[in-house]
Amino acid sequence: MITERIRGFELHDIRKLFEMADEDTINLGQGQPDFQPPMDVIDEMYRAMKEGNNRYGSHYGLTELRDEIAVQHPIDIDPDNVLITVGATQALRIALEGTVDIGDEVLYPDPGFVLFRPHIELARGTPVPYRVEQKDGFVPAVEELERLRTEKTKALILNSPSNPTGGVIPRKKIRAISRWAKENDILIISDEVYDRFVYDDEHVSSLRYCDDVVVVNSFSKSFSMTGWRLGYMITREDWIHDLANIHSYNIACPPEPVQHAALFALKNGEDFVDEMVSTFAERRKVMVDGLKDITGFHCITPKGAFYAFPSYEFDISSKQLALEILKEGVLVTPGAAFGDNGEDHLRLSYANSLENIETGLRTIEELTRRFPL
């Protein structure tokens, strides 16, 4: 029998809208690059399979891959600080399962990634949303975190660059938040999946300023491997063993051929990443300029990821607005899918062609002309 706790989980609105779209829909809702992985990386996975790398491996992950992640990381870490996971999703799940007890409170951003709240609840923690505001560049304020802190506050989830807002937490703010967390004995779980997609600033990890941090990352976005399901976490060496045990009981071990391909990508794929980020920067300008030209929309320029998160003035819920836009053949994501504070916003992805972005924006403009302000 299914538990009442699980019965309370519903398919989030993003998936529901995706299932309503057809093959002719212009998809400005997708959360993945519209690039294929580099062909030589695909060839490397095929080579690894042909050479017999098809068996169970270490539950810690491929030694050479952990070594390379440590070597390339901008902060001095050891391979023993790295655990390879089945996507960042699994890394987030075991990070929360391994650190949160029943009744512990976990602060998470609102609007924020759709998996944060369910994963906290699955770990039997209590989710506590903190507001991030458009006027502040969707960057968290220490004052807001302190307002929500109680004696039960165990962990804080940060996400920079942010999905859905594109906000990037600047160095000064990361330092202040890290100091606050350290002073209050609060663990930071830092989702850094979009760390390579930063345009006007720099990516700064809280790992630079605090020891009690679990960094969650992935190969999915950087090398356009979303369907390959490979990620990793970085944290204290004395925590890795216990988290790896949860990981082992959860999935046994990450897939070997994909790890060999990811290792090759790390060593040889920098030009691919640079090209993709440059392309997204060009599309970002078209998306933001186009949204600013539509009456009733207000959009700040996202500093990272590949999403714009405009607010709007129309008297209609974000879900209903997204449905009306979908009827016109364009898929966008309602802001409320990312939390109550996301209402009166939409998320639009510029991981699509310039032609589709421009067509989609024209469609939205023509539709919303009919809406009173």
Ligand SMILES: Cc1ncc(COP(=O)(O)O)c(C=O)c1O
Contents of the next structure:
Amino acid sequence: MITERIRGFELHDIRKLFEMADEDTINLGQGQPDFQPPMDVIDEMYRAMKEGNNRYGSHYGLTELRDEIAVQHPIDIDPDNVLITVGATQALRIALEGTVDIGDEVLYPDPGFVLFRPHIELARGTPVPYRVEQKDGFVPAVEELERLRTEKTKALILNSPSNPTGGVIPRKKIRAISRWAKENDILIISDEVYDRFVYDDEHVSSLRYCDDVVVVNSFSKSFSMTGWRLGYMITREDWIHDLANIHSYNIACPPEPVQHAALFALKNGEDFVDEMVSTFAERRKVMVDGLKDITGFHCITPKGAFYAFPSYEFDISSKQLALEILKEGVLVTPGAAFGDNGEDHLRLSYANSLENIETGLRTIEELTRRFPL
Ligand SMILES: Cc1ncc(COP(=O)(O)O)c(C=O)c1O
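Pass me the form predicted in complex with the named molecule as well; I've looked at the form predicted on its own already.
Up next: the whole complex, starting with the chain shown before.
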């Protein structure tokens, strides 16, 4: 009874590897911060529940939360531009569902986040991967986008800072890509869930330069509440209403107590975010310096998110290499899980303790020393 389209969907490689790991495995595969949300934010969710915020709410989301997102946003936006969602995952899903018609082509990064391609397919669009290269800091090139553009190109997915590469698109490039999109009537779907995790650069949104943009963002990473499932989108007011409609058929409304907690986090959680990001900055250095010291690996310094995406010279597929490393007790993610162009890379997350990062790297070094170059 299941449709052909859905039967073709496979559990992605990251989840498969996770399932093979045991509790002693050093997990450098994590796509989430290894922090708990701030305790006062947890208390606030409890307070919201005790005070009766346990019913259906507006499908647009809590008014005060939409207000606060608009107030804090670096670009001048209105609460009517904001829609609260169940994580960035659902924001991405309805952004594509709401804008892509059957056969429309959607450009997405390769290597890129594992949900992009299936979400385009679920919306019945045609996924068109664009390459991002290590030599360019994993920043997309306008020439590559132009090479792939056809009259069917409807949308472009940007992800800065990027999962899996840690690449951050600089301001000048965001401006050039936005101009290109505008000239060609292409919608930008901008996944900015790592916007707080930028180290020696700035985060710039294409929303600054373009109107036809859907920004997808989340509380998951910023406040380390991935399991609470809360995100949001920012887009044109005249689109929000239609997107909110499909959204409401999807989820009825975002969860009320979590929205109260997220509002509290936005108003009071700045120190928590700063501390977490500076912890990641320290770990990033250890991770990158360590990888640079391993013969056969080449790593550029990622400017954002919490991943390093080194290439390697060994004659082995990334999946096989990740399996060999897992046998030694360390979980890393094969680059090929993020697209064909991710082959010959690994993704290592530094959302783990310095001690685990150091042990993990030592293990990889000892293993790969035996591999011929
Ligand atoms: C680039 C990117 N976008 C979106 C998401 C999904 O985030 P959420 O937990 O808000 O659904 C992730 C999670 O790993 C991600 O890495």
